[in-house]
Amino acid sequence: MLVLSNEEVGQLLTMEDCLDALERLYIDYANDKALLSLRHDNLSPNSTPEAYYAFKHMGGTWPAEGIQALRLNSDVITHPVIEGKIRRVKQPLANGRWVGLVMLFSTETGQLLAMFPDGVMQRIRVGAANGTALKHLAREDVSKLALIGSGWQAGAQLMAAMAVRDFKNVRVYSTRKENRENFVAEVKSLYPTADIEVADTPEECVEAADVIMSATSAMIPVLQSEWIKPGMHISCIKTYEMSPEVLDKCDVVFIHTQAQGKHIDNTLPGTPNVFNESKHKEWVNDREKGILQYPDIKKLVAGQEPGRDNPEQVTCFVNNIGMGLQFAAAGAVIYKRAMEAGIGVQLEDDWFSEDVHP
């Protein structure tokens, strides 16, 4: 069994790589050919203040690569007001570090295959989807990007974004000034073909963008409907950082998954402090139909749902929710690589098996 830090699976899965294989992986979807195990939350007290236990996990079933995988997190949550926002954060209680794992098993034999830290692959599969999205709704010809956010995922949304798309300019602003000026100054060289420059206000950030692309830890609406313009693409990580506003003035949305409109919330009666993040989700239970009325990217990807169809249209994407399924793309893609280039640390097969049937 197979095991591997969060630095080699950083070696060994590139954004390139995590957009072909979920672009191979949502055709197979969309062609009843993978199976995805819905995400599950388990709340239940904590002895820290404001905060309250989650336990979450989710997997995926992806044949034509012999890959089941399972995802999940032991974390401690918070819900602090940063400049005035609400924001969701995981506390590092864990020794200073926090707790997710990916494992990955065999659908022919069964095995346990490997194992590994979550947090790599998470970020670069969350920019994978939105890159994907990216590539089949934004405009060919776009050349501007507006960057709303300056943390982990937004250098992941970053990275996508310069996968599938030829950007020379790129705007980036957060709630914090050190943030985003640090972020810059980060990316600068990573692409030295684009000008990549700090954007002192939310609105300086997104003039003139062909696309507007939102990676942040808000609880409230993120993207404002005056923003919005003929011709663009936008997208979010999560719904919190849309309004029905926006999507109003869209002429085509996809989400990520319709199969699971929001969490499975599984709350232990007198779990305290939940209520801060429930009374700001899923605000599209309000409308009529709510966010599942709009097509999945995997239809989108496969050709089984019309994208965009001329330069004026607006077009998005909203990353409702993540997909267990990605981790197993993203995990073969690594198990493959690994095991051909010899990287990570063996451990004996019996101590993941038995020789008894429960």
Given for the second form:
There are 2 protein chains.
Amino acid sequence: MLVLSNEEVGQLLTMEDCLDALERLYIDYANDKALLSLRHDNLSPNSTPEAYYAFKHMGGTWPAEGIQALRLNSDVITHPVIEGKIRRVKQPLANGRWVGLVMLFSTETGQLLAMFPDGVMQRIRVGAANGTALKHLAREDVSKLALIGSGWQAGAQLMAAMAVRDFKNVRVYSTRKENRENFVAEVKSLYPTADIEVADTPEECVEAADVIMSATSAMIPVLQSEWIKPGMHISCIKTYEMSPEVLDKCDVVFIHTQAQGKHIDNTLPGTPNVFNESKHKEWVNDREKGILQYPDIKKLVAGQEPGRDNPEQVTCFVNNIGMGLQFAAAGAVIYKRAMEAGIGVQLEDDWFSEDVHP
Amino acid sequence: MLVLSNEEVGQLLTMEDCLDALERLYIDYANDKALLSLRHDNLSPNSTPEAYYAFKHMGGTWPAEGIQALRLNSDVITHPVIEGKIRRVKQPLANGRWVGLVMLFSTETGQLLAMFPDGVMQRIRVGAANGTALKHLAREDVSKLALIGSGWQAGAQLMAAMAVRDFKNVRVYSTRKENRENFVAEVKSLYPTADIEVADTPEECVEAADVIMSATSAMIPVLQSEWIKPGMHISCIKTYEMSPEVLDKCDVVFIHTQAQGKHIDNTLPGTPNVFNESKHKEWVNDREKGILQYPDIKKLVAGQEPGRDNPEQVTCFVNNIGMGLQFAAAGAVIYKRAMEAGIGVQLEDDWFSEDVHP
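Could you give the coordinates for the form predicted together with a further copy of the same chain, as opposed to the form predicted on its own above?
Below is the entire complex, every chain and molecule, led by the chain shown above.
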């Protein structure tokens, strides 16, 4: 059983490989050749003041690569108010660390093949999903990217965008000056052929853009309808960042998936009912079918739904929710690469199997 | 992170401890102080001829003991015809072994506390569920037990029965003579104060019984309505073994749980549709609400539903389906005992956690 660290995952999983794996997965999934293990969240009280326990799991079966993936998150969560905003903060209480794991099983033998932390893979697969949409929806000749956000997810969005189009100019805006400046300083050296610059207002960020990617932790709409111009492609990493007004200006819209609803059980007394206040929920109720009226990106990738058909159209991708199956796609790549390169720690297989028919 | 073997689990988890933990769990669960992680099964084709891949997971959150459990089964399954009957056989393709795992997480810190195979715990918790029902439903003075079945599950049923009542006589019947004789030879020494004997027909097995426990792998009714006499307690480990005719003769019936439906996704082409032919399904459809018309055993244990109120009544427990929460109960016991005794292998915690906010 192979154990990998986040550093090793980062070293093994290139954005290009992940984009390739997701592309193949989406085609299989669109053709009923892959199976989702739906996301479930159990929320319960625990003894940390103002905190609660959250156990989340999701996964998927991808027979073509012989992989069953399961991703688990075991978190103690608080909702402190920081600078006037309610945040969702996972407390690192496991000896100062967090617990998020990906497990890979072989559909050929049943064997537990690998376990590794989810952190690096989690953002690469979000980036790759939006990158796949960009690849299939944006004009071929886009050259100017507006990136809103300067956190970890924004970095993966940039990687994905640079992997699928030849952007010559990137403008980065985020609410904190220091963060956006640090981000730009960091990524500049990675893309020497592009002109990457800080924008001091959102308007400056988007004014000349062909593509706008939002990758923030905001719980309110980020993308503004007045920013939308003919021929643009826009995307975001969660529904909160989007608004019905922006969608009304788009000609072609895809979402990540209609299927992957969250099943959340937070009925235990003492568990804060944080999900009932979700903007997403209200927003979904705003229009008849809400965000779920739009088709899955897999259908575009598989050629089952049309995408852009002229350079004037505005295209849009809303990465409304993650899918456990993405961990099967990225996991298949990682496992193959790690075994080829002899990277990681091999633990005794007998610890993770048994000699009785269970 | 603590790794235990099946042998160590067997050594650490006594039936008495498991009965005690389940009793407390059922009371908490009846009072909305524990949360189920519902069972999901993904079935997909793989390349072994006549086989398919099955990934099953279930779990539960038990805040009182600070435990989140997840039980996983990753199996390659075939359905060979043996002696004219279709069987369900898990193939040991993981280097000659099977893959069934229990994971325990702390709801206080999020930490992955332990991983161990599910085989031994799986049967102990089935035994303990039926033992709990027997304890609360059977007459205090029962002394004669009829046990139908001589496999692994039957052994756990016997352990549970002996733990909650003082049986003086046990008769064991199963279809294969050799098996029932071997079983009796094996268990005789464990219970020197009881007279444990082989019955060569089912009728001989049940004729003088106060309690009948069925613990077979049969996919057709085992318990016969003509066996039922006033004052009896009967139980089984799955719905198949029961029939509506037998239930009609019972005054008080409890099932394990109404909540734990199976969510089975076997929609991938090439996956045999083994579940559509389930007797259980037809049987459930036979009567208006089928087996789910009966209350959960947790309600009896918690005093929310009445049980037996006179010695003439026939009581019945149908262990219709397992619950992931049972692994939290048994797991809490195991983990505490293993840590006290210093048993098991401790693996590097950093392999199963991360230093990034995921």
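The term rigid core refers to the maximal set of C-alpha atoms that superpose within 1.5 Å between the two forms. Numbering follows the first chain given and starts at 1. Keep in mind the model is a prediction, meaning the values are calculated, not measured.
S.K.: Using a rigid core alignment, state whether the CA of residue 310 is displaced by 2 Å or more between these two forms.
M.R.: No, the C-alpha moves less than 2 Å.
S.K.: Note yes or no: does the Cα of residue 95 move by 2 Å or more between these two forms after the core is superposed?
M.R.: Result for residue 95: yes, a 2 Å-plus shift.
S.K.: Cα of residue 26 displaced 2 Å or more between these two forms, core superposed?
M.R.: Moves: no, less than 2 Å.
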